[in-house]
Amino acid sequence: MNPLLITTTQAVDPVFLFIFWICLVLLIGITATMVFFVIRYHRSRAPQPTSQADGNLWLEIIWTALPAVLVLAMFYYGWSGYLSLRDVPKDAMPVTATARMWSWSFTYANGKTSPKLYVPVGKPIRVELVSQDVLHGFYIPAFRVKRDVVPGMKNYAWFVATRAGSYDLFCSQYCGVGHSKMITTVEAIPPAEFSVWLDQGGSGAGGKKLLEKYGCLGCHSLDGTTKVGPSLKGVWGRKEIVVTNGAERSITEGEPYLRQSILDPKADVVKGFPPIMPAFAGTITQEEIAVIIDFFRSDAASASKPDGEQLAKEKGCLACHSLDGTRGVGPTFKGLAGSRVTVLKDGVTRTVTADDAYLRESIRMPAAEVVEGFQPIMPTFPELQDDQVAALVEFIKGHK
């Protein structure tokens, strides 16, 4: 680790232990002087006035010189100790912190998301701030951060764990019933395992983080558009017309072609689309190649099949929706399916079946019904793909 790095820790307890130690030696200075007064001078010691004395000069000056330099030193040196936190060390490695009511969730700069705060140990991590709703706190006591998470405004912290270790994460603002639920921790790991973590999962990080390093993205997108080529979500078993040679043919997309579309894009140039893609042969390694071609095999899997239980966790679902059958800030998913629920629709209550249709239009337009007896404040959740509500009802059903 940087030696010359200042952690925030190191910026904020030599602050405290100065200030905390300048007042513990006047509280008991004072009081030990106040109560030596009052014995040494009781009226029964000292029936008659011992001094005439009506003024120091030098006294005066030094008690009030004192305590001005003291508590000037204590604004300098928290000051500055409020500096090193602001001023975030310029090799930092950015995540945004997402907090909604009532959960967490930290995006990276690959794309990938966790509910968890991982960082590799030694490292200064930048966090900025942002809120879905209302006002939360960034708290990390073991790092000494806190920072507000305003709505609609730009903030960050940043801290760097010196060592391994799982540290917990709080909201510090009182941000609703389920406030105490927003409980989450910073997971320090050693740089090698995070970097393991940061590439693997379903997300296919690396592969991400390769087409943005070669702009790929630019001309293709993740989500199913079409922009100036095809889109790559889904290219994996995709069936495709190509020309190859002026004539046209049909191919369904696996390794040899994918390769070949990235190295000679021009040999087939899909149907419809102007032969505009630059060839990456010698730009791009082979072993680049297969962590591409790894990604879109990995996102065509985790496309067919978003995973539930994962998306309710990250979206946030759990904070408010129980599995055990307690009541939280709404219903408990645990028998929900198929059961009769009494809802309260453009004012007239009635009961109906949680069928799937139900549930997928609970989770599309939560305040269409409301379930009777409670809050409308479920928040609509637009990001989600129809394939992945159906995921979201496929796990409520799967808690009977």
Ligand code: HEC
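Could the form predicted on its own be shown next, to go alongside the form predicted together with heme C (HEC)?
Partners and other molecules have been left off, which leaves just the chain.
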């Protein structure tokens, strides 16, 4: 980092400490003087006034001049710090921060977007501030940066992350019911790692990237949790009750509904949620909408496939079979697929290959061939469907 560069933290902290210590000295001095006068000139000690002075020119000059000098010093020191906050270094890296209800999106010069602000350590960052709806506030306490993000008005902030780490980034202006959730982070990483991250591609890499770009994940989750808006997990083909022109009706969330919900979200509002989603007509392209809808469709397709790991956890397989090679109640899954195992079948010991057929049979009829050295205590699972058994087999094969 440039040793001559004054960071925003270095510009703000000395001014704060200067004003703090002046205020502390004045507080102690004035309080001590008041206590002294209360005790020294209490009515019990001085029932009648003894002083005949009606003024003191030098005292009046001091108590006028001294505060004036202190206030001017505070102003000069604060003004110098403010200029440092507005004077952006010439080599600062540009990033555009887009605020919307209720999320942040950061766009880099190569078009890449991210819901978090990734920055290289030691590099000045100039953040152009844009609001797509209401008044927001760009606030990073760690770097002493706080600027309003006003719709239709150009504004900016800059800072330098001198050390690697994760720093909170808040919205400092009340911007609606989801204001408290409008939180993200500044991820300061070494310059080499940042270059690798930045070169990983732009926002068009997939539907999830587009959801991040347009701030959708600030109000909608992908894991099933309810936020300001309904979760996007399993949205494709899901049945919902929506309110249309004040009347409730049942719909299936397919391509027409999803497309309309992006362009005109207030047309059909899911029951139980407020109609606060902004319209993206004129903002998002038809190609991007198609990518997002394909993301929902593929997510639904993958969700319909059984998850072998989840099944192994639900059925208690991992309570008896380890994944790291350690011996448990049953043989470890690590390296089991394709290996040669000695089993006992109908009282006869023989060696077999743990191929797909063997693994399927061991799940369906675990007592048919018991691995030597283990007890035949594994229960049967008649409720498992063929695709679930196949998912468990693939899960076992994945642990070489």
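We call the rigid core whatever largest set of C-alpha positions still superposes within 1.5 Å between the two forms. Numbering follows the first chain given and starts at 1. Quick caveat, the model's predicted, so the values are computed rather than measured.
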C-alpha of residue 31 moved at least 2 Å between these two forms on rigid core: no
Once you overlay the rigid core, does the Cα of residue 116 travel 2 Å or further between these two forms? no
Superposing on the rigid core, is the CA of residue 284 displaced by 2 Å or more between these two forms? yes
